[in-house]
Structure formats: C-alpha cells, structure tokens
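We begin with a single chain expressed as structure tokens, specifically the form predicted alone.
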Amino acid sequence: MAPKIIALGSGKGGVGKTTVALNLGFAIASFNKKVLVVDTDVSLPNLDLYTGLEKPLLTLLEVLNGTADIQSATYTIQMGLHILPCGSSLQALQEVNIDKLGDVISKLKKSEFDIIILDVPAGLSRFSILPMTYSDEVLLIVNPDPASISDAQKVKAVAALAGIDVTGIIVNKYTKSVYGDLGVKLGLPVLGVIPTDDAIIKARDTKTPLIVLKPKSSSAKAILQIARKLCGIPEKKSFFERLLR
C-alpha cells in the first residue's frame, strides 16, 4: 500500500510549521507507524537543525542534483522517526533542479513507510506551490493573527487555481484571548488546536520529542489527538465514557 503523503503548508512564516511537522511525526510514530519527514524548503531550511542532525553531508538538495539517493540522504532520528532533510550548501542551491521533485515523491509513494509528512516553504512560490501538488492532503498551519490568516486566504485561494484542494487547518500557538473561529474564517475544517505552551519551546530548545519531554502537557495531548485524526485512529476514551456505552 502507498503511503499517505501529507503536505504542511502557511502562508507566512514564523507560524511554526516546523516544529509541528517534526513533533506530529513523532505523535504518528508513536503509533507503531513509520514516517519520513521531508524538508522541501531549499532555500531556507530548518529541519535539521530542530533534530541535532549538524549538518548532515547528503541532504534533498543533493538528491535533486543527482549526486545522491534518496536512502543515503535519509536520517533515523529519535522514537524511529525517519527525516529528510535539505542542506545550505549555496553551491548545490544554485545547481538545484526542482522539477525533480515530483521524480523523488514518486519514488516515495513506491516505499514503505505509512505517511510522509512535507514540510512546505512558506508563501506562494513555485517552490511551495509544486510539493503540494505532488500530495494527498494538504494542510495550512495558521497562527490567530490577521496577518496569518489574510496570507493562508491567499494561498488556499492560489491552490484552488492550481487544481489543489486544501483539505484542512492547524491552529498553532493559540490563546483563549485571540483565537476565534478561524475555520469559519478560512471555509476549512480545523483539524486541532495547539495552544501556545513553553513546553513546545522547551521541547525545540533540547531537540526533545514533545511527546516524550512533557506527554501530559496541553501542547502534547493536542498533537496527538491530531496525529490520531491523521491515522484514522478513534480518540481514547475515559472509563466513565467506555462505561455509558
């Protein structure tokens, strides 16, 4: 069976799309499934550096140039998660070809993993608007403030152009203050809501998994639940609910 590939995507950054592709990786893989994180931003990428992984010798930037494959260029990082990463290298960016994107998902979709998760450029660029095409579903992370919203308006409109169909939102760094009904906002369905929590900080800051440094935390039991919805995986329920039924 081929993988699902899911793409995150925003139309600003600073949104934290990162981290919440990295941690919801860890959530799913909790789940005894097996995931591959993949940072497509060539231009400023962040995906290693949020893993411990220093620089790493073979990135995506080297598959695209055709001087590596795609296993060498993969990384298991803690809990089995699998990344992989894009590199700095100035040289290789300016050699980069990224039409062979679509080469290396294809490949991909031939592997064995169960999902994919691809961290996406912010914006509206060719180098953001061609991953998402290439995937099953895709999903904006936007932040409460009108900048991020007005931006994610902007590329779910860009996208229906393209022929791609914005499947959903991730409200990050949420407060009671300034969230509102972003879903109304947007016309998508919200798939979770992580709240703004300094273990998500914490968690980044020690290249922890959030699920492992502070599993009970606010933060934590958020991306699980959406790690579940991703899986198709039914929510837990407490005793007193199993106990109605």
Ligand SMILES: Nc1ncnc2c1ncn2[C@@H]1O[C@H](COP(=O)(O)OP(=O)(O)OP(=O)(O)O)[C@@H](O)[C@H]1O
Given for the second form:
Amino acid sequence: MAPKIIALGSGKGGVGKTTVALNLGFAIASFNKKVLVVDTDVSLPNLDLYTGLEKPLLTLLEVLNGTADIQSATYTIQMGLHILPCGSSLQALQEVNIDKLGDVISKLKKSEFDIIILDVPAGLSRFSILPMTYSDEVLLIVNPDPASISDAQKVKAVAALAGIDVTGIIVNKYTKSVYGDLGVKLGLPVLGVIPTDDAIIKARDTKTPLIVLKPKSSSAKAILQIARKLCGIPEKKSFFERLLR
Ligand SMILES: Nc1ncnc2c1ncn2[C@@H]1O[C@H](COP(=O)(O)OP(=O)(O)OP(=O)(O)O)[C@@H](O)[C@H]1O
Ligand SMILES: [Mg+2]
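Moving from the form predicted alone to the form predicted together with the ligand:
Then the entire complex follows, led off by the chain already shown.
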C-alpha cells in the first residue's frame, strides 16, 4: 500500500510543527510502522537540530538540486524513525528548485514507508502551500492565541483557493484559554490537544523522544492519542474504563 502523507502546516511560526512532526513520528514508529519525517521548510529548517543530526551533508536541498538521491539524504535515528532533513547551505538554497518537490514526493509515494509526515513552512507562500498539495491529510497546528488562530484561518482559506482541503487541526501549547473551542472557530475537526509542557522542552534539549523520556506526561499521552487516530488504531482503555463498559 502507498504511504499516507500527512502535512503539518500553520499560519503563524513557532507554534510547534517541527516538535509535533518529530514526536508524532516517534509515537507512530512505536506502533511498528515505518515512518519518515521530511523537513520541507527549505529556507529555515530545524528538524536536523531537534534530532541531533547537526549539519547533515546530504539533505532535501541536495535532493531537490539533483546532487543527491533520497536514500542518501535519509537518516535513521532513535526508535527506527527515518528523517529526511533539510540543510542550511546558503548556496544550495539559492539554487533550490522547489518545483522538484512534486517529483520527490511522487518517488516517496512508491516507497515502503507506512506514514510520511511533512513538516511544512509556516505561512501562506507557495513554499507552504506546495507541500500540502501532495498530501493525503493536511493538518494545521494552532496555539490558543489570537494571531495563531487568525493566521490559521487565512491558511485554510488560501489552501482552499488552491483546491486543498485542510482536514483538521492539532491544538498545541494549550493552557487554559479564553478562545473557546478552536475547532468550532476554524470549522475543522480537532485531532488532539497538546498542553504546554516542560517535558517537551526537556525532550528537545536532550534530543530524546518525548514518549521515551516522559511517557506518562500529559503531552506524551496527547501525542500518542493523535498518533493512534492517524493510524486508525483504537484508543487504549484502562482496566476501569473496560470494566465500566
Ligand atoms: N507543547 C509544548 N510545550 C512547550 N513547549 C513547546 C510545545 N510545543 C513546542 N514547544 C517549543 O516551542 C518552540 C517552537 O516549536 P517548533 O520549533 O516545533 O515550532 P515550529 O512551528 O516548527 O516553528 P517554525 O515555524 O519556526 O518552523 C520550541 O522551542 C519548542 O520546544
Ligand atoms: Mg519548524
């Protein structure tokens, strides 16, 4: 079966796309699925930094520029998770041909991965909308703050103009909020709500999968729940919940 391609985009930057892409990747890999996370943020990539794969020589930039193939730019990290990072070479960035992304994703569509997660650049430029056009599911990461909500609304509208249906949102950095139900506000299903959590910062700084470092944290539980939904795996019920049923 062809891999399912999931794009994680956002209006505002810094909402947690790279964090969620990586930790969702680990969570899905823990279900024995073959997962690839691709950093499609060619101008300001971060995935390499978050994984400890600092300054990888061959990356998506070289693949887009035709000087490397996908396999040689794909790295395997903890939990067997596969990463296709994007490099920071200014020269490669100057020469990048983003239109080649379609070819790269077509090739990935024929690969043996079960799930491919695209970490998409923030905003509504062509660089952000293009990866969404090749995805089976387009999810927006939204924080409960007015700018993030308003920018997500704009991305949803611009994506619709490009014929892309945003399929849902993931609320990240949730703290008690005065903004009500963001799903209702944006007219989109909410796949999950991830709280603001120090465990996420610790996982980032130690470059450890959140579900390994703090498996019982509320953020790890939320990410595992989203991962189950994306893979169609029924939710785990506790002994008492099963008893009550
Ligand atoms: N739920 C959370 N709780 C606490 N900190 C978080 C949470 N989610 C993300 N962060 C932190 O917020 C910062 C921004 O996250 P991240 O880099 O994943 O955002 P992004 O949307 O990918 O940003 P960009 O638009 O620049 O690519 C990081 O320092 C990350 O560790
Ligand atoms: Mg990012």
